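Presented as structure tokens, the chain that follows is alone, the form predicted on its own.
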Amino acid sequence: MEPEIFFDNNATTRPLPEVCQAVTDAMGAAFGNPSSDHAAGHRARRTLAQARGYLADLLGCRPEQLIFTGSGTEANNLVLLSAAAGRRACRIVSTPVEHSSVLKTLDALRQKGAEIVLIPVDAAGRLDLDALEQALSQPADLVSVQWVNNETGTVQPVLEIADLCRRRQIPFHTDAAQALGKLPIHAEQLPADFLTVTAHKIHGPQGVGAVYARNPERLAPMLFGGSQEAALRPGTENLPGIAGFGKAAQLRAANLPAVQTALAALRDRFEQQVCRLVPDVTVNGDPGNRVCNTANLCFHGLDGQALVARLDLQGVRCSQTSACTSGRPEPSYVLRAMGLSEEDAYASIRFSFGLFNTQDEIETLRN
């Protein structure tokens, strides 16, 4: 296999050695069904209940405000849809630059009467807070804002948005899928009512995620059959998705200082570098406001796919898009949102960053 320079974090990342250990601990040792009343069934749920602590402790809430979906975008439709749930009509409010998975489910609730609001965001993606204050003067069911950007690392200020939404009693959900373990999360002293995140982001296994709800009631199952995750998302566990999932989170609530840092020196080191070989190269999104691992730069005059293909026949790997839009062969909706013209946002990169990179990946560049 040809040497691989993996700076795609920001659509998965490598699990980690000791996710890898947990999940196939679960899967041997740990087996057992968590709902079983018997010694193997006791064990899982042993199993399980720690995954649960692990994360809350990384999220700062309680364990039984989380429920585990099968994924990330799982976590959204299941928050997105309980707004609309019971409800003759509906009206959420969100931006244009989320996620696919919330883009794709206000769609489908707009075709089933809903109105969806999108308030609009500046040149560095951030969401313009005087028309959200706009548009909450009438009634809403839900307001729904990714805390960061997947594409351009772009921070959204959850806080003053939260805020909003709390002062008109309008449930607030946050989409903190690429905030989780690259920023602070204090979930019980956020003012927000449903957090979603998955664990392929901060190296844990692909096929898991999780909903914090602050009042987990205020969840409708889509869903039905047995009791597990508070009958809100029945079936069997994914016990082994979920033990890696804690493992991820332990780990990360042990070195986040440390992570920030080292990720933060690897995406600057990065951008110096092509700056200084690649002429007229500029960053998306707002550089002062951003995560640590993520770089979104436009090659202004390229042709971004084929700088993408062309890097990947190098063995680099990064993307243009959200890996979950990366078919379609269109410019970012994110970009386009945030101003940029079609021309520009078809010649920008995303570059992202997790812990098996090394900045000897990133001199080789220079080759």
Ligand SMILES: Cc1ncc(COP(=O)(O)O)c(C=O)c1O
Given for the second form:
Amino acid sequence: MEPEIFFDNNATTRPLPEVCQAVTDAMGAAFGNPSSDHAAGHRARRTLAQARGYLADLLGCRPEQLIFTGSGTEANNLVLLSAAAGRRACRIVSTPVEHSSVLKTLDALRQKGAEIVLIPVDAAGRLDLDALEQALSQPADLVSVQWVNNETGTVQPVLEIADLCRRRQIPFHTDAAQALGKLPIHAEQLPADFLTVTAHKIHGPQGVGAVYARNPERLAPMLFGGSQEAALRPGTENLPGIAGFGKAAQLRAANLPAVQTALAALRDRFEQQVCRLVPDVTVNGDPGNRVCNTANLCFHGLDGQALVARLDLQGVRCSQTSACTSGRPEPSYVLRAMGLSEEDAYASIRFSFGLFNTQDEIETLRN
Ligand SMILES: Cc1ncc(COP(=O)(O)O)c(C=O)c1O
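Any chance you could show the form predicted together with the ligand after that form predicted on its own?
Zooming out: every chain and molecule, the one shown earlier first.
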């Protein structure tokens, strides 16, 4: 069998050995229900508090401002549905390049009568700040704009967006699932009201996310039950997952600049190689303003889907970010929103790098 070369780290990342150990410990020596009032419960509570502290350090916030969820998807749902909860009329401003967990939730809210305004993006995938300012001349209940796009790595002008929102006292949510561990984040300084993160993009476990909330009282729970996570996400905590998330956050907080440098070196070398070997390749997104690990390349005139399948046969995992609608693949809505033709969107492939990738893997591309 071909050795696997995993260039799809924006989809998910392989958990680090230290993360696996933290998960194993939480299922073994540190086992317990954090709600129990005995020594095993106290031990589990300490594990939970430690993980929350590590994530708070990475996000630049206080531990009590974090609510653990079952995924980034759930975190996005919690924030968006909270904005609409208890309101007859609701107006939310977002963009057409958000992750499906935002766009589909907005669709559901629209069906219930909410007004959803999507601000266009330019050819690099950056939101049009003038259009946003204009949209905010009317009251809004929430602005939700991703920090980093999962397909292109384009970084949105979140500081400017946060400032526009703050001046109008409109709550600002940013989906930071792809920004966490790739950019420095200071949630309190941004300032964002809500922020979404997920563990499995930073070599943590799958199935655990979190919401940062400046004021958690402004969230409305989607589930009802116990008092876990300040009753905003009741249900016995996924302690192994949260412990693994904490460990991944602790490790990333300790070496973010080194990770950024290493991943950017891999990505840049990869792009150089591809552009040297393949004629007529262009970079999608904003090469001067994207996260360190993402390359979205358009192989003009080629069938991206067939290329992804061919690379897969050779052991190289990458993705064509198309959605499958009733069996027929649709071109990426993100690339289409940036103005790419249907043909170029179909010809585009995302390569995303992580801590387990090596220069050797990039050099094998020559063959
Ligand atoms: C930008 C963005 N938001 C949200 C999510 C959803 O996170 P999860 O997979 O934990 O549900 C992802 C994951 O692909 C993402 O890339």
